[in-house]
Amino acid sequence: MAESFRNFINGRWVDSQQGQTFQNQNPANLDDVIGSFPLSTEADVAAAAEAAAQAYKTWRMIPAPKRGDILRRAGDILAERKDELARAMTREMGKPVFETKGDVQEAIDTAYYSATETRRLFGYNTPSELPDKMNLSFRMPVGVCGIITAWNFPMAVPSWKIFPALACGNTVVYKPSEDAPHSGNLLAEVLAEAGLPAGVFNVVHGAAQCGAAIVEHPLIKVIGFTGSTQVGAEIASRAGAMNKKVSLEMGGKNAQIVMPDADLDLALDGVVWGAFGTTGQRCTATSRLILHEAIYDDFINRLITRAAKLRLGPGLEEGTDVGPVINQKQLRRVQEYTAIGREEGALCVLGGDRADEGQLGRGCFFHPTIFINVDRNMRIAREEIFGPVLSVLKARDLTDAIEILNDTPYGLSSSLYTSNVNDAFRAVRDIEAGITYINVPTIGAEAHMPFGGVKGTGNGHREGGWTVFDIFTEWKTVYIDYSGSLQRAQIDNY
């Protein structure tokens, strides 16, 4: 019998008030049920929001470095439990253990970074335009933060939002993806063990109804979301009407450009990892490869040979390179896009179908897939597939390649392989993306640097690094006049 899991509200594990549940399955073996989780409703979200609002009154008063001490302990616990957590994450979302260990490590890095930043929540002090007057500014916490995340990085991405939010003195209501709910409970265990007071961090499981309730609840002042552009736009619309602060990290259609002067072996390593790591299920995945026409045919042949050797299998098995797609719905989506690619006239030179041989038939596996002869106007070159599908396009020169790269509704990550420093800086200047890598794949963000995109990828905020603290704080400006007389600013004193 499958294990039953609960919500975590006000420091206690509790069932959904309506008692409904959903099952969490291992995508590598659909017969393996991790457990049942609460299908929460507005009432459960309200309970979590009220607990968080009450806890905020005392949590915000704890000195920031003391809050940092708890986050540092959370990082230590994550490090101690890394292998265990990684295997649990692989079981519920599929990517190989070497990847989920990196996922946990990202959370560890973010915990330590956020802990350090609690001593650096700097304000700005400036001279006043008037005598005997001082101008100060301070970062202030916002209140209760609603955090909604995707399943593909079930420990790293939540940590990018939750740890900085806590460092700033906010409290949190967190809804993990229904495809990776167990990781949310594991994170709650870690934070509770680290000494986080009851009510400061709450986990509420569920689907769209639960997410909508978080967006709508009046006690929740900030929404941090990672997911699809469509859902993000709906959240922004509703939150905007309620005058809530919103940070959106959404889709991508990222491209790697390869020039003839590049280290082609390195570029090959990069695109194979960028396109098929995490089974292509990253918002930063390399879903397009733009090759200079002088190397197009040769590079494609090498790419096919290399990608054909990737080992498809359960992420818990040693030697697996590519794990399953997250669920049957996403598997159908990938199948539909490969059919669309063929209908549009692209040539599928590798994969293109479900992997159902042997034990793979028990899960949601799809062969690594490569399309060539792709035109920039084709849907497979413009729309996010979120699977192990790579579209290869041809460019005349760097200017043409950058124009092709920019010709999508998204702007998250980008990559250029070249040995020409002038071309590298031209790309940095002209590519429309929040992230540009030179001689590196489109994947591989670091915890202490800003993360996010432009166009359909984001709404101007950046997670990671020092910039994430702008999401989870408000500025307070303070004027102190010690002149003993009325001094009128914003009056023509000249």
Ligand code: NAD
Second form
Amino acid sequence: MAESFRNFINGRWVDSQQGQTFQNQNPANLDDVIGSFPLSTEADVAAAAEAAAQAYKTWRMIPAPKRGDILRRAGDILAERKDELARAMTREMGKPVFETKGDVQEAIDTAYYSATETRRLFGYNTPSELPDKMNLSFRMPVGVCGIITAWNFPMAVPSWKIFPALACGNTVVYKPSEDAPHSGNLLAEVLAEAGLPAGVFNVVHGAAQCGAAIVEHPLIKVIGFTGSTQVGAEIASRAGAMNKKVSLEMGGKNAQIVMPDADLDLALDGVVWGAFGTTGQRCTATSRLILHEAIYDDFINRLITRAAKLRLGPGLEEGTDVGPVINQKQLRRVQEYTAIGREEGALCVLGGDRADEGQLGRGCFFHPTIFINVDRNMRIAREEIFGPVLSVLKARDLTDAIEILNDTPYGLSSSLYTSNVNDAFRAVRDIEAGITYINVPTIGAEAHMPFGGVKGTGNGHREGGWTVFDIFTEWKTVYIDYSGSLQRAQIDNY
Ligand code: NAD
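Take the protein just shown as the form predicted alone and give its structure as the form predicted together with nicotinamide-adenine-dinucleotide.
What follows is the whole complex; the chain from before opens it.
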């Protein structure tokens, strides 16, 4: 009998009001059921939103550094439980334990960073145009925040939104992905143990209906979303019509460029990690490799040799390099894209099939796959696949490489390997992406730097770093006139 998990509303574990549930399975072994979770509806979201709105009245009054103390304790608890949490996360979403440990570490970093920032939520003071008058501005919390996330970073991505939101004095209704719901409950446990008052953080499980109910609920004032560009666009239009603040972190089609003057061994390490780490299921994964024509053939040969050695297996098994894809639907999607690549005329030089040898047949495994002779107009060069598939393209020079890199609807991460400092700065200037790495793969964001993308990847916000506080606060402008007389701005002093 599968374990039964619940929603976390107003400090209590509760079933969904309509009693429907869904099951979540281990993608490395579909017979391993993590448990059943509430398939929540509008009524559950309403209960969570009401609890969060009530809790907001007192939480926002707690001095920000005291709120920070609770987040710091949450960071300590995450650190104490790091190994156990990482194993539970690997069981439900598949990536190797060394990667889920990194995922927890990012949440720890974000907890400590947010805690520290509670002593630094700076406003601006500026002189008034009138005598005996003072102009100040403050960051104010917004209210209840609805957080909806993808499954691929089940601790780090929610922490990027939730910890800063709480630091600023907001309360939260969180819907984890239906592919990583257990991690959402683990996060609720950590925050409760850290001393977060009831109602400040609530978890409602479910799928699209539950997410849509969060977007629609009038008590929820801000939507923080990470997921596909298609769902993000739907959320943006609905939230926009309701005048809600909405921050979107969506898909990518990230590329690494390699120039002939690069350290080619380093570039090889970079692309193997960027393309096949997390089974290619990172929003920042390297899904395109753009090689200068002078090194094209040689680099491909070395890449195939290296990637062929990657060990595919369950993430809980020591020595695994690449885990499964998240579920059967995603496995079919990756299969479809490899068929599309072949039909379009690209040449598959590694992988290209589902891996079902031995125990791999019990899960959703796909061999690391490389396509060469890819043209920039092919669908495998333009569309996000979100799996272990790398498309290799050829460029004449840096200008051509950057044009190819920019030629997608997305703009999240990018990378250039070169030893030419002038080329590096040209790339920083000309690449259309929220993040550019030089001699680093397309993955590897740090918690205290802005994170997000341009074009189809985002809507102008940045999580991470100091910029996240713009999402979770509103500015309050304050004028204090101590002249004792009516002073009319723009009139009396001119
Ligand atoms: P998804 O868009 O299918 O789902 C994301 C979340 O939205 C889930 O919790 C889902 O239940 C919910 N949802 C689905 N339909 C909804 C609706 N109509 N209204 C409200 N909520 C709804 O994405 P996914 O498959 O879970 O994740 C993969 C995608 O996430 C990829 O495109 C990847 O690039 C992206 N991603 C982006 C970032 C980033 O920071 N830019 C990080 C991780 C993942």
